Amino acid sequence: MSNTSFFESVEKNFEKAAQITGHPRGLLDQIRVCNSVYHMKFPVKIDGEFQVIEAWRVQHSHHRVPTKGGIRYDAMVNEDEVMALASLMTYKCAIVDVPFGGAKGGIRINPRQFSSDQLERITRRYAAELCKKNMLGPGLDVPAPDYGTGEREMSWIVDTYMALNPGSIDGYGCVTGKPVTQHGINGRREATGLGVFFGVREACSFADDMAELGLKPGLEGKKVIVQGLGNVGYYSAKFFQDGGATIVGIGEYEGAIYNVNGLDVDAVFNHRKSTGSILNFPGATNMANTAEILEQPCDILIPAALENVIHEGNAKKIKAKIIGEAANGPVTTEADDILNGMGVMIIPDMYLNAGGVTVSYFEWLKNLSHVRFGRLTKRFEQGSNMRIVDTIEELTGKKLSQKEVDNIIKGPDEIDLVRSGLEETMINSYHAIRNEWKSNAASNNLRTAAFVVAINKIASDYLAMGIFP
């Protein structure tokens, strides 16, 4: 395993790219450092006794406000990890042109060891602590779900914020990833996984890049392994399967399964739901150690769980031609060097898993505008399209079938617009990264190119402020 911490790994990757940009050292240092680190401890009554809970909120960059980033619940959460994740959020937002600074939060608990009522008390107290320090609000800092959290926790946070800030007209924008019934947005739940799919699909669309890997362009028939069957892993696997790829391996914390002929994602998901484990799935080979799944033959490997799962000790055993980093920091800097030397294409996390923050941005805009996407235009577009159908039928003398008419006149629902906006974002962002990679010999891989793109965008913001000459 690597002796380099997660935050040090992020900083090393930053420095590789920083040398290429040519920006002044002072400006680069300002972009690199975390602006605010809030380490808190607060008591919560659990089973009749008070327990001290340790938590963090890190705001990495204030070059744009509000800051934005998820909250994770995990027993291994630490300050270094939260700082690293906040840093990545800054660069991630810059790459996909989302106007936020990066932030991240973490509470050091194992959520499986607490009841729903206990988790609610912990979450609400955490939100109240953030409010005390002006680190929660639609124009200040906007959390979202991350590992160990979801729509439920976000609903508790927004309710706490609204209770402490009565009359806040934009208050529902204080968090994203909320249930749709509580001012969330359709499409947020699957956004990160869908973004992973769009990003890998775009990378695989370049015939010359695929030829260098010995692969044909497109996803059709490509063998994919997904490590992690949580929200991101499940939806990534589901969209890959629907897009023509074959899921040959799935890993989770209890173990992994592999079948070279393919696994049905929903069948595996339902098997785990009914048995409590993905193991013993019919027709699949069991692996007691989930790390083994990373080393099995495939075309595309999607680590979608935690950081540092591909490291110096196992990098040379990786057989994939493409690694799509659906998780944050799954490949250490040492492994990164090894894999690049092996000719593996690594699509970096700071781009590939940006689907969540992209759709969170859409949700935040929805909360500030107080209107559902599509509400103002859907019927108008349907009417306009119907007039086009009438004109076609009049000019051709042919009557279209009802199915043909329905397909032509359909106006977009909110989820259609969200997915369209996400697809546009992921395609344009990949092209920007790839252009840097192909046009600048110093940006010799996609990760370095992504950092260069991010640093240049953030630097332009600081220079526009007049802070740096």
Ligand code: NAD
Second form
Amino acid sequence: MSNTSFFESVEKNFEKAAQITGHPRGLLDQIRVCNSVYHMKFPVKIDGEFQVIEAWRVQHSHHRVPTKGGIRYDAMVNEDEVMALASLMTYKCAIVDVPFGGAKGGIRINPRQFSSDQLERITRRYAAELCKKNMLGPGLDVPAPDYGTGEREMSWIVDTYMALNPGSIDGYGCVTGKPVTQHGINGRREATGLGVFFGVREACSFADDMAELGLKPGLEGKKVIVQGLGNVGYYSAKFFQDGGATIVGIGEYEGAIYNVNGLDVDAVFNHRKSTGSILNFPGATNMANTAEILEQPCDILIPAALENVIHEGNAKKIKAKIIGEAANGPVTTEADDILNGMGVMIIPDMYLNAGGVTVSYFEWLKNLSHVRFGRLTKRFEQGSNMRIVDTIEELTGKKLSQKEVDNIIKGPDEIDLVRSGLEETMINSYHAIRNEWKSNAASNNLRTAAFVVAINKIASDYLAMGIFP
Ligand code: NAD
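What would the structure be for the form predicted together with nicotinamide-adenine-dinucleotide (NAD), given that what you showed me was the form predicted alone?
Below, the chain from earlier opens the complete complex, with every other chain and molecule after it.
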């Protein structure tokens, strides 16, 4: 495993890029450090007995507010991890031009060991603790789902916030990733996975970059392995499959399966649901040691579970030409050096999994504007498009079929706008990172280039504030 902690790993990667930017040391230090670290312990009654719950909220950077970042439920959550994840959020937001500072939360529990009622009590108490410290609110700090949490937890948080802040007109923007019926947004659930797909697709579209890896451009026929079949992993795998790639391996915590001819993602998902395990899927080879899936033959490896899964001990055994970091921090800093030496293209977490925060930003905007995207414009656009159709028919004397008319006039629904906004964001941001990588010899890989892009944007905010005249 790694001798370097997750936070130290993020700092090391930061430092490689910081030197390239040439900003003054004090400014770089201010960008790097965590601004607020809140470690809390609170009581919750579980089966009639008090239990002390340990939790954190870290706001890494207040250069832009609100701060933003998910909440993780896991038995291994610790301060170093939450600090690392909060830092990555700052750089991530800067890369995709989402106007937030980074934050992250964590509760040290194994959610599988608690009932839904107990999880609700823990979540509501955590939200109340944040409210007491003024660390939750649409203009202060806006959590979202992460590992072990989802829409259900977000709806408990928003309800707790609204109960403690009656009449708060923008209160529903205190958290994102809510159910659509509870002031959420269409497209948030699959946003991170779809962003991963858009990002990898864009990277694979550059013929010269692919030629260097010995690959053809495009996703068609590329063999993909996904580790983790949770929110991010499932949707990433789905979109890769729909986009023409072949999913050859999937890993979960109980084991992994591999089939060089391809695995149907939904069939695997349903098999796991009905049997309680991913193992014994028809036609696939079982791997009881789930980590072995990372070392199987493929073109693209998508770690979408937890950090530090690719380390000094297994990096040399990786056969993928491209690693798409869907999870946060899946590659340790030692493994990063080894893989870069092997010529593997690593598409870094702070860019690749930014689809979630991008659509969370859209959800926050929707909450502040109190109107669904497309509501005011959809019918108007359809009317304008219909007038164009009428004119074409008049000028050409040709009547279009109903299908052709429908295709031309369709105004956008919320989901169309969200997905196109996400696609635009992932493509633009990839180009900015790639330009830095290709135009500056010092930025010799995508991770360093992504850090340089992020640091420069955050630095310009601080400089504009006049703190460093
Ligand atoms: P999740 O809880 O929905 O899913 C994670 C899955 O990984 C679970 O099914 C779990 O059983 C599985 N898993 C755990 N250990 C494993 C192992 N050793 N091998 C294989 N599978 C294992 O969590 P998620 O929201 O999908 O988050 C996954 C990663 O993506 C995390 O690193 C998270 O920080 C990151 N991320 C999530 C989002 C989001 O919107 N949810 C956004 C950005 C980044």
